[in-house]
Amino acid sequence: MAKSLLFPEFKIDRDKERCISCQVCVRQCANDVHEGSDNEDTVLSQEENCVGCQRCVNLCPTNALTVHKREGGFRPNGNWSEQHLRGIYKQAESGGILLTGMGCDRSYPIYWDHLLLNASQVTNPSIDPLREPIELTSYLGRKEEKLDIDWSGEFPLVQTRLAPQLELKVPVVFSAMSYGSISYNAFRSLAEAAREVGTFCNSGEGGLHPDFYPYGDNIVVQVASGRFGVHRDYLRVAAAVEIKIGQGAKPGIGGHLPGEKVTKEISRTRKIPEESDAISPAPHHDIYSIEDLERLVFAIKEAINYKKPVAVKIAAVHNVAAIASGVVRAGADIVTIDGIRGGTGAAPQVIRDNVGIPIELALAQVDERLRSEGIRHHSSLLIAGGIRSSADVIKAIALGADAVYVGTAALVGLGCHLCQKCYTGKCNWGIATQDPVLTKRLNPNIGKRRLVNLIRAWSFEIKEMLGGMGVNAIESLRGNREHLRAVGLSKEECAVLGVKAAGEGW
């Protein structure tokens, strides 16, 4: 085989006068870094296998590595970009589409960081939580216009019988990751984080393996176009059932879990044979229209008894205020929609990076657009793509969510150091990963512990900008969108915002 023309895009430094030859980087390393030489005085490195995921720095007892990008290789071109010359270079050398994982990393406007929350003054003081009450519960179905009460008792009855809900005491729910494209030990630390914090996980559309039964409770199980792992028990023992039809990551196509992380686990339990690619498809073959997908959701619902949620996950695309009016009239008890900076195990990067719009843009479109029908309460929104801290949360329940996914947070605290090569199954830190000898280097209850410990820490900045708000439950911060001003947008973006420019009054 001819050369490869790339060069390796990181650098390896070794601090010879640190490093022992204790060789725990050649163990570390599953994509063949570090290599131990025969007298095993010296350690060499492959840079040009090197992608970044820092676990030979981390694990290094005598801190002598050192990885960081490359810089050079390329000639400066104001055109043509170091990430475009790659790219073609690589498909110069393999003819074939070029995979990624995670969330989109283009420099788009990140609008969360242009959003600034109130704060109360004199005539509205402020809520010090540590000494009075804040509600965080949430609950995400479908609301009734009106209660028909009965007052005839001793006690006032309710009469209306209540749709289903998901009740969650924080708003914030661990998005859609299969087991398949993330470990076994990843999977359980978010299922049991989810029990313990009082909120849920997803179980994307792999399927459930039968150990996960038990946090059923605090599952919400997906049915999307593969129908990988569909059953009747499936479906009855989550909390909530959700139709994917889009992502953010890749929306207008199906999803993609290579061969190599189809262990005899992930056969077992998506019902598929063992080192085959899962490739489900496009579109879902029996929803050509809103009123197909209102027939899936009453067989879903008919399924379980109406006893459950059902929701329906779309991508954010630019028509997706209509898309949305139309899922809800479809049925579904919450709509979830999901941004261009959503993540995902493995998609084309061309897709990844330039189909879709940000999530802020989706959410409030949708939340006007459904107000302006007056059908707003027929549905909760619970979004997703991007949101990486507490002030995120609090800036989308703003601007209309009812609550909000994290995947890429939530990897993050297990310890994911966005390497982007999910796909490959070489993850070091035993997250996207199906190898055993990774796998095992997850602890599960290390990481319940961290994602607890995230989310509790999350909780309780929600509550401090709530009560420097002045606002001591979360319903009442929903869709208010007063409570927010922009910096550094246009009249445009504002517009489509539905927010007022810093400076402005009430």
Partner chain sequence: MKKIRIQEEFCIGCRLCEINCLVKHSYSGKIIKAFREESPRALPRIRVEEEGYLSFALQCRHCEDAPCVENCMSGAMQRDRETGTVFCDEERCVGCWMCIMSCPLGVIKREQKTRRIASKCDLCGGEGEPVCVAQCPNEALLYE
Given for the second form:
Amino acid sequence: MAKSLLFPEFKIDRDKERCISCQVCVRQCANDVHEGSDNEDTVLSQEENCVGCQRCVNLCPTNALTVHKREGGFRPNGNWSEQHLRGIYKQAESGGILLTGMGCDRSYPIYWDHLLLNASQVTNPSIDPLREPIELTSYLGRKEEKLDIDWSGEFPLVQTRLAPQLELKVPVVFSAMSYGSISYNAFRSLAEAAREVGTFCNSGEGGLHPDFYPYGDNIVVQVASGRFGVHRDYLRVAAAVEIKIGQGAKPGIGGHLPGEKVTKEISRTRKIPEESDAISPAPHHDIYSIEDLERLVFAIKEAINYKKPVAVKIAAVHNVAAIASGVVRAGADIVTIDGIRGGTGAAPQVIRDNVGIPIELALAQVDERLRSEGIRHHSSLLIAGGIRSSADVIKAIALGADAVYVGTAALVGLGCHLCQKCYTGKCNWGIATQDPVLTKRLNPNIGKRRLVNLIRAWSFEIKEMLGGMGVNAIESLRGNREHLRAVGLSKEECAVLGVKAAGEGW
Amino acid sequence: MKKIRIQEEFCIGCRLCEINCLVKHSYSGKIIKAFREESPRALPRIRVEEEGYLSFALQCRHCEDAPCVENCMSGAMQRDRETGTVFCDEERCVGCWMCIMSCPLGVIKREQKTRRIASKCDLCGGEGEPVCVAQCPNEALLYE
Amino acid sequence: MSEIIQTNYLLIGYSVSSWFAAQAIREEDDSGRILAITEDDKAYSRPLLSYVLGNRSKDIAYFGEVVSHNPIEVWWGSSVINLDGVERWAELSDGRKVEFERALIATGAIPVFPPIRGASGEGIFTFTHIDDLERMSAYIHKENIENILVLGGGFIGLKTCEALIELGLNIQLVELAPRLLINMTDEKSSRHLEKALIKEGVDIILEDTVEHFEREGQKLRGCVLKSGRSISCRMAVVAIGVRPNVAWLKGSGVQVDRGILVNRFQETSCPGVFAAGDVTETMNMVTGERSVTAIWPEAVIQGKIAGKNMAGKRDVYPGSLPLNAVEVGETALISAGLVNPPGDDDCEILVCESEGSYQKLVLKENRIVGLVFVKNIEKAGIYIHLLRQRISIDAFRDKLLQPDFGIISLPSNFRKHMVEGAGIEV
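Follow the form predicted alone with the form predicted in complex with its partner chain, if you could.
Let us now look at the entire complex, which starts with that chain.
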């Protein structure tokens, strides 16, 4: 094989004064970067294998290691960036599609960072969350046009039959990550944390392992184009069912779990033979129209006796508002929209980085469209793709979302360092892998604790921000764009977002 | 009595427990000194065993009917009446290795100090969490 | 009429077996009178003798816990001269008579002293008693001893050598057998030990023994070996073995062969009279043969079992397992069970050798029956445990003696039990 033109992406600095040759780095690297030498009491490093996941740095007991981006490899060029050059070298050598993991890492504008929140001053008192209750509970599902109430008895009675709802103690849900794309322990961490904080996690399209059936009340199960692991009990055990049409990281294309990841337990969960590739087609082959979607939505509703909400997940693409309107009309109780920065376990890099639109714009447009059509209350809006903090959550809600999905943030909470090598199956943090040596590295008891802490911390912050705005319930903030102002955005962007420029009053 | 519980399903085989144990029982108690300057280097009193993807860290279980205590002919190997910890009084140990022969887990070592003595887990003196537990990055060891 | 004393429990001899018997009795019987009779003036640990001589230990006292509550009575400097195991009384050297309900005979063993010409007189010692220690120490200093002859390359002989090496003496070790520790070693492990001894300056003479000692007046001058070689030394230690101290039992009704015969409850032929430790003959758990296994761990377990049965509970002795350890310089050796299986036995031998280290396992019918380890001894306890528990090694045969053999190699349920259980009772 000809010599590769690529050179190491990372540089490993080992402080010889501090290194004690304890070999922890050697034992922790799944990419065989570090290597003990037999004769001498030293450790060597093969930098070309390093993915910059920082596992060795984290575990080095003497802080002898630093892993950083290797500087000066490529001649600076405003047009031909390192990413492009690397891509070309790799493809010239392999002839294949470039694969990647996690969400789009390009520097497209992040509208959350251009939106600012309001606060009360003098004329409208703020609320101190330490002294007064602030309600974070919200309900996802179809809301009624009006309620018939019988006032004749001692107590008023609601006569209208209410549609099934998901009750969220915090407006943050863990997004769809299948057992297969993430490890059993990662999934367990999510499921246990969801139960603890009173929210939900999502099975992804990989079925639900029998061990997690007891967590069903806090799990949303997915029905995707591959229909893996979908059966009556799967649908019935869950709190809600989500039909996955598209994914923000790879709109328009399907998915592929390579056979080597289909272990015994995964085969049991997905109901496919061990070691066989699990291929999710790009479209659902029985859905070519809104009417087809409606048929599936109601088929599922029949299967679960209309007892639980059915969600439909679509990627944020150019005509998202019209599509969402169709989805609502097809009977979805919840519409999930996933933006371009949404994560994935594996996707072609060119798709991940170039297809779809930012969730902020999509959300604003969908909310606007549904309101103007008078059907906003028919469905709740759950948005996903790049929520990084409690500020992003509250801005999303002010922009019109009922709640948000977090995927990447949850994985980072579990230890992910965004090396984007999920597709290799060699996640050193034990998250995106099925290798039993690696999956052990994520202790779900720790994982759960970290996720619970994260959500708890966010909810404290959300309460502080709500209180500051003088709002005492998260549902009162939904779609109230007067609480948002834009900075550094063009008129068009402000118009799409439906947000006034900073400095404009009511 | 509090014991170290091993959760083998979470042992990641990093051996930081061995390293931290060695440091704790070294002369200086400082990691770089303990490894690079002290001679003879202290020995870890915990052993990580590995086979395939399975691994766990094993140290003295402080057995209720500890054979090492009964078979110690000097009485150096003894149980702390308050904490229940089985430990070796290095002053009295003569290095007859009766304890090594008796230990069904093979967790007692010969260690060169001023003379060779039996060295084993002392639960870090019984003050709080032993270092192997406190420093395990994945909580594969619990002290409860 | 001499005084008659009555006791619930009489312990004859007060060393390790009696200590552990007393403890076991106290666990079952909080208040019964326990009376111990011993010739010694204080309790001490016999195996420490050589370590005290070699200055590895300052103290000969046993530091372990003997009886934690309701202490027992110990009559020091006294001995039993007559025992009636049927009528259950004992006569003491001072004429007093003790009537007992249960008695434990734990009078240990005494050194064998061969009838060699010139052996009587000063300069020649046996080394199993605290008095020997004091006399030897004094003699070495007083006579300024530099060269010393150790007769017997058995366990006591080697322990004596360990100590004498620490004192910086020139040692000549004479052993009749073709190797050291004849019952504990095989050819190869003995060679390792010999090498270590030679490195420490010990002159080893195998397949030879002392024909007679030569004297200059009272003082020892040297000896002539069977081979005709003459050796000059002014001090010698005779360590050719010990035998159970049973002569005084004549007429007691207690059945004796080489040692006291006991059943699996450690009870002698006289009901109510028990025996434990070096004085007994027990069944070897590996070979099934009756023998005297004069080692500390057996004294402990026999004492415990005897004590428990004396207190009215039932506990069964699993049989004896000869095992021991020696260390010369850097070379440590541990041996247990059957090291040299007889030729007609269908035993399998596993050996692992590398520079300076030697490990041998003797297997029979898928079970470990013996081992000898040199240098890498730290995991010997695991193998000895498997031997004692008669665990079938089928499931992990190919891992035996591998460098990473450990608890992890054992079947997971057994392993979990060992690690997680309250103790190691299995």
